[in-house]
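Presented below, as structure tokens, is a lone chain in the form predicted alone.
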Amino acid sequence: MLEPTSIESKPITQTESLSTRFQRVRQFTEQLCQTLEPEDCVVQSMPDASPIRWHLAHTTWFFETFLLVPFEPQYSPKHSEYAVLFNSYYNTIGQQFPRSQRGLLSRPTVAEVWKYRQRIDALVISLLERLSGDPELDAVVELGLQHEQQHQELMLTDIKHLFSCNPLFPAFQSSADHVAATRDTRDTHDMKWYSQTEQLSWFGHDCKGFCFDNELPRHQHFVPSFQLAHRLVTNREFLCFIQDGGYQRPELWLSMGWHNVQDQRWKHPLYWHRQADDWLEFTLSGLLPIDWDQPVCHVSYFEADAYARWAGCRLPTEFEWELAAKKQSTSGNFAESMRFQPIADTGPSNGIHQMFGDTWEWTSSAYAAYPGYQPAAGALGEYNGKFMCNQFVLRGGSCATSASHIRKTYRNFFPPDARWQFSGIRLAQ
């Protein structure tokens, strides 16, 4: 998930006050932790994931460092060591504790992190009640809230990966809630195609409201005619790829992808399990029978690309995706539903569906700067430019993304072998 990188001088467009929005976003993070025990919050399952305790502290450190320190002249951090423990990649701020070793930290305790969070929240709310309306301050707060929403999604993906490593397959939420949310997911339509004629069009954010700097500047790009699948690829369709030897056929794979298949022994999407003649899937509601009509999820770029080749298609470019999304609603299956699982497309047979929510959609576009891109100065401008190498763009958000966080121009990015995010497949031709 991309990190915040710049502060755009744009008005806050939410109808609620910034203080109310701050409290609402921060409280949703707390809500996501209600079913977790302290032991769940301190373990790191792999170098790319972080303990829940670290996410809680890091997002709090962000508001302390970039809001309280510069806007409260009398404020001084109580725990100077947190600047090392909970700094992620801000090199201009100072050194960071190694990411791969965050699970080795037993102190500060989870309880101490909660107290830290509560203390910073109270100070921020007091600051907003006095100074809200200052354009620079409001921009930092909005950036911090967008950053928090990114970490809410990471918390869900990281705890799912952590629980999947446990042979007990613990549930983050009850399976009854999951079944109730998805029981009507049937009658998925056969794949149809949305056609778009060639055109020169504008891409990138229009600077009305918040955006990250990698969505800028707005620019023109010529897109040849193309067709886009009207829905996401389903589990049933991906099973056909598996049964046809998809993971054993090197001609379908990019060289690096085939190396991952061999080295990591990939045989199916990340959380699928074969038990006798049954296929099960690990979800945040535990280990459940696979719903074959749901979108396939937790596949890497390499798997998405190989499936597309097998199907006689390809992945869309990010420009094709954005062009198709321009006339679509951004409504969908997002984190607010508390499902945390893609659901089957049961909409009308016409139109294009599932552009937003359910799963992030891999594109064939390498993550690179738009023409004229310039990173912002200072610590808050470090990130996006540094990551524009060896990654691919994903679009549309997922069932773990907040609805208020996604935009039609939002550019997520991950390395091509990443599987633990809620990533899926939409075909193009």
Given for the second form:
Number of protein chains: 4
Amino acid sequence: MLEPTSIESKPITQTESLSTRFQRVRQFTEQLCQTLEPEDCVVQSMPDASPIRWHLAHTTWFFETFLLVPFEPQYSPKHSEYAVLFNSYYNTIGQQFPRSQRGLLSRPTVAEVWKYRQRIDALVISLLERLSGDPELDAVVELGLQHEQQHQELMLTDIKHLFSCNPLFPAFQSSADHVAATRDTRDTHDMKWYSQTEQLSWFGHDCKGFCFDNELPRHQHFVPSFQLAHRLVTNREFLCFIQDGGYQRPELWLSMGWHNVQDQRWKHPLYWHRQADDWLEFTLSGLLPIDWDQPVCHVSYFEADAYARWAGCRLPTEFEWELAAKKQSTSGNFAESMRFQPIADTGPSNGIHQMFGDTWEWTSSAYAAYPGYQPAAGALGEYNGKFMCNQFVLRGGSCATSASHIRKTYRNFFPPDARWQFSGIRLAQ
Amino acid sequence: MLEPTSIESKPITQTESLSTRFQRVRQFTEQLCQTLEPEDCVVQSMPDASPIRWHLAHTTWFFETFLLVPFEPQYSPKHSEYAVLFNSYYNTIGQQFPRSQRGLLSRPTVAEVWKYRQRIDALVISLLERLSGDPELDAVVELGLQHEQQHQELMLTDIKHLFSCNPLFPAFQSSADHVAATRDTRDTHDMKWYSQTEQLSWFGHDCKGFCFDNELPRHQHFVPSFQLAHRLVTNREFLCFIQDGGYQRPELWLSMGWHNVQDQRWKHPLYWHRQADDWLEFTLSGLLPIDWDQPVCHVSYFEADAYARWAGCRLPTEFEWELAAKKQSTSGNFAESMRFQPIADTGPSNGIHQMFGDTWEWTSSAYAAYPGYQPAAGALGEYNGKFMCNQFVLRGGSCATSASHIRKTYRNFFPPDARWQFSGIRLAQ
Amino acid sequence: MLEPTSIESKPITQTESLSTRFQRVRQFTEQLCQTLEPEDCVVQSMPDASPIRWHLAHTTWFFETFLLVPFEPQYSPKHSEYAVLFNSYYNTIGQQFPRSQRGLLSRPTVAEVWKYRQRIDALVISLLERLSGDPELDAVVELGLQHEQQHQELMLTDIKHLFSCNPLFPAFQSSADHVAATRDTRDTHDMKWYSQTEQLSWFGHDCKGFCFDNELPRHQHFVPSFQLAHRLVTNREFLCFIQDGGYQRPELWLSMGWHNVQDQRWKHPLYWHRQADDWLEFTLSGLLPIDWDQPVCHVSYFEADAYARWAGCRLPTEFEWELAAKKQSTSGNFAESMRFQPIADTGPSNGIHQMFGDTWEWTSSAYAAYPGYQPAAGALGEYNGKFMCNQFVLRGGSCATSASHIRKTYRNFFPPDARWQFSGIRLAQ
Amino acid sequence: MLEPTSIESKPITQTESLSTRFQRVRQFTEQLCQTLEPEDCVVQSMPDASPIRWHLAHTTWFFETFLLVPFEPQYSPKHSEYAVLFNSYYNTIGQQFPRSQRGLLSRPTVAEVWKYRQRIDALVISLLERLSGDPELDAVVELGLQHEQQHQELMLTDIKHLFSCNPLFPAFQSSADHVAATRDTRDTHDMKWYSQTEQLSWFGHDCKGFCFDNELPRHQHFVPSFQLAHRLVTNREFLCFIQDGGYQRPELWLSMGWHNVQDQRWKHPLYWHRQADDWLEFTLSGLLPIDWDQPVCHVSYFEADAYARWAGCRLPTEFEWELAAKKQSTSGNFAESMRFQPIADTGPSNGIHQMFGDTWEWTSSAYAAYPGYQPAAGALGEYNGKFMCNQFVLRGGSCATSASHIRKTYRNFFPPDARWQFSGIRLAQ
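Starting from the form predicted alone shown above, please give the structure in the form predicted in complex with another copy of the chain.
What follows is the whole complex; the chain from before opens it.
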């Protein structure tokens, strides 16, 4: 069992050398697999999720394909078939084994994939020792690390989903810390509202340090005056919505959301379980009593939007969120704590809390190109731009995101019915 | 057969009395059914389309439910079951017969529905004679007329889709006019670009006259500088895209669009047919040779977006479109001409052409609430707001839209894979 | 409204000339359409059912294709596209418009199809006047008439299914007779059992008069001793099964049947409706109180089999049925009575009742070739043999079958989940 | 890698004690798993197949549930949740984890299941030492062993299917023996026909020794005269069918089979692969060149039936097969050889060959109850009878069946579209 407190990771910082950071990011992936059996690593619980083994191989293939092949003249991939098996969606590179069938592959085994990782890691480190400093190469390594961190979060959400399908409810980690962390937080503060007057402001990344292409270009946007809730919506508040018939009242829902509610028979957030009069929640530490002060998590955009309407509020736009975030620090409850569960708000009574970490925050902004957006050239141009359709922007990272991965301008995106990410609700009005 | 030239409709204007306008709008619906057999009126060709008989009954039920029931104290619906059969999506009113099963209803017959219309029409006219001038009542009548005009357009697109499924390719109207109208337009002008500098400007309706709630509130939005094409993309231009492998090159497509291309085996716009070396197009006048100078029509957002990428351009945002439209007149090729087919650009060589009529123009703007948006109270609040998800805004009306229905601030919306509307492409850069 | 008693049909007999029989069979088809509106004739309520207009055209295409084309040298089909639209499943003839999309065709109109029928009828009658007596030609005409009678029954079952989907529950015919016929039959006799000792016997048609190829060749089969119920299972008896939890007890069902029960949420026969404490039944005369003495009808093989198991019995094999039928007359409640509803058993207390007419009787025999079976040559060989898979044999005809169509050796067949035919239950043990 | 020749199993015989047989059958299951990684044991490649780990646990649960629970008074299951996870389809016992989701379970791990097996095995052996000889107990043990042998065959077919989905084409065993066994068999004998005159004969098991309930009761059946092919159809012969357009000619197919051909795009037997001009076959030893003299294998009933029609023959009934088998020995190419691939006919030129082992032989008999059939009492009554619908009988066992498992009266059954079993073709006429 993972013992979270003892192994808390020290955040990776940009001051470390690229080679060091490469090794530390890659090691964190390994750390996440400590408690997993080979069996856990090959099963795919739904088309949106991937087997852990696939994540391990795909992130390695990414370095092989985008770093070793172009920058290491002698290099030729040892397993040519991995190009098909572990390419996610890069049509420019070639064909892909169908996403929904990733769970059909029992081979290569997990052990073979670990060997593949070790081999590629050694080659990358050797390459970095020789060529680090080349801006083009460094950019690919940087992107590869950011990419690996994204997959670290997906590994957590995918294994959580897989274990949740099993009536045995296996635990990914010990729950001791989970209980300890929440025992003394039984007093949720009333919602306060942070006000902002209208303004024409600049949004997007300033190009100092790494960012994804979808955070660019920096551009002006006019934001009318608004108010933003000082913390996330809690489980306790969301329970009121449920008890008030929230899942039975079509007038609270988007039309498409209401169809989801009926087709999928949604009655509560994804991992809640009702047992007689008790409510439990499936966590990475197994099935536990719900901590009512914790932020509600694993809700879809549809549920976030319906909750906001029920509360007489709305969700913020991504611009409102970013404007408010500008004045906040990016600290929070991130993956480095190895807790992997949002925690109750315990901050001081003034200021905006929980903007970073805990849960991704659904915004009402459809995921779209910023004015003047240009995807990267070549295959890596497929990274972000081609998904700008029928998805909504989430901001701020979650308890499964690395602190070294998040930024104020970071734009995550998922379809409005997605629930298996650590996604929660911040209100606006 | 409808003989278009002889029956061209005089546009309905706001200077006419509400009662006159009510009668003229309702008569136009009847006019559209002149060539239809009872059999044509009950079949549903796909879940997105409705049988003509359903449109006839639903628009009548709308006046009955939202006008007669609340404003005519003695009124009680004669056919209580129509409330279920002909309610579209108003959960506030009650249950609905499933949308995808509307084509299962052979009864009430078309003749019975015409009687229903006549009965309700007489009651509405009588009510209007007594109470017109009451702002609340007038507002409902106005909304009912706008609603009827929307369904007139849907009747045209739905019957076109139905007839297109039949290997006999029935014609809705005579094609004489079709040929005549396009014979002398064989010279498409090169694309010119209308430039606009960046500005913070006001968007949305000014509340003078009718508008839908989704056009409100009027608000400021910052628009960076842009260029807009002076006319729509033509069939000839779209053919170049096809011949250049447009439908086989994943790099041109949104990820979701590419899945559509492969799953649905899209190879050309919806109603194009390849016969040996010829291209034909199914129109409301039957299967005809493609007029290459006409604007391309019946393309999805995915195809519009891929075409724009192929052309090195992009689609405009709805704000860019509205900004450019502010200086244009709203005249164009509308439903009143009874032509129901976009026509080639024959305008003078300066200015922006075809902004109104011909084809709806896909914008890159996801359909979303304007800042401060409030849906109408009660059941009519379900009209627009609950669809603000996974749809894109289209602007400008089409050859199947009534001139009296369109506005510069008018926001139409459809999912990105919808092709059966008269939807086309205007480029921006 | 059809007034059944006034229009009862005189059975067609083999002593009439082929030309007379041709005209009478074709007229009976017309008679069945008396109360139908054009709208009723084009809608398809499910993939298994066809629109009435399709039946009218297909049976006509059958005579055109298999009679006029080969036997009338000058004949050339006027509407070449009908060959695709109205071919059911004859791959030898050519392609077919997809069965599940027959309901997409609003054209040709019903009126046009009636004209098509009149034109072909005139040509067939003229041909018969000249050439009747040619055994090959007579055989095709005979097959065409049998085929038409099969479609007459399907027209009744298909229109019943279509009307049952409509919340208005339209009536195909007046119900006056329905009530009259059943009022004085309130006393169901106890089940008696007809015993038969084991024997090696001959089965199948003796080739005197018409039969389908699947009734051949006449062959020997050994039948162990058995007992057969003297009448059909009644609605009253089937209600006991329901009230005893029949639809909730997996041990009573075939595995595949139990999946159907759960997936389709079967809780009673297809057309039963529970309203508060009452049970109603949708009939061709509309929604009526269930007559508990009538044979239960519109049950699938799965339900028949489960009922039999619950009753401690089983279904008969088709050989048991045929052996018992040999000594019975083929009279019964057939389509000629225009009643189209099974009636309660009122026969004398000895003998086997209801073997013919009322409801088709599910047997436990999978539909298979008799030893030595040879399908007919050419396209007509596709009539029966290619369906010998995953279907069960039904025997005896129903209230929707023509008396002149049924035989003791007649083998009908449907998949085990089919419910929309007039299918009922006779027990064996 | 499994090295087949070295580990050939000595057939288990009825003369061994029940305890010995129990241990040997259970050990053979373990032997089959020698080359499997944990990853291979949890993936489910399709709803019809189960993960190996599930087979291992289910067969153990069978002994626990039907033997230990009723016969060992003190016994109480240690893992109560296994009752849901590893119950296959016994509704009498309780709920089942959905069959199609068996592949979602990464826990219990394979190692945990092996421990479960060891624990149950020890308890069973202890029980047998004390109580063997009790006819009721012995009958359950016997059934459990037969059941385990059925699952051994399914393990082989399921792992073959799983590996066939992987572009790496993993090998379950070494192929050395495979090649050796077939090198000297390059001369297929012409088909000869075994003739049998008509007779009334007895069929079904005589109750000496074990049989399944579906082989009972022994009863008389009349079989007309017939001829049976002296060997199985070879790959070479089946290739002629393919090259003659067999998969493109609807007239050769059952209607439902033709739909399968088109929907599934069948063009050859399940595991054949065309590579340029070569044909390969996926085997448990990986992808190998096709041995044209081997019996064709992994064909559905639809393909077997179409092949027979193309060859101017038909498939035998199960009675014809059993009649012919009565005079044959039950020796053949069975699982004990650890070859798991049919081998070419090398027998003497007279007599009927390959009746047992090599491939299961599709018969034209729908799987149905014998006259007077009674399923076993209690939960075990769900073993066979409830599947008597839409399946066809196969006879004779395959190269994946244990010699000690097969009988002349043995009735296997699969749906007509199933291809993943070792199923082949014997012709009749």
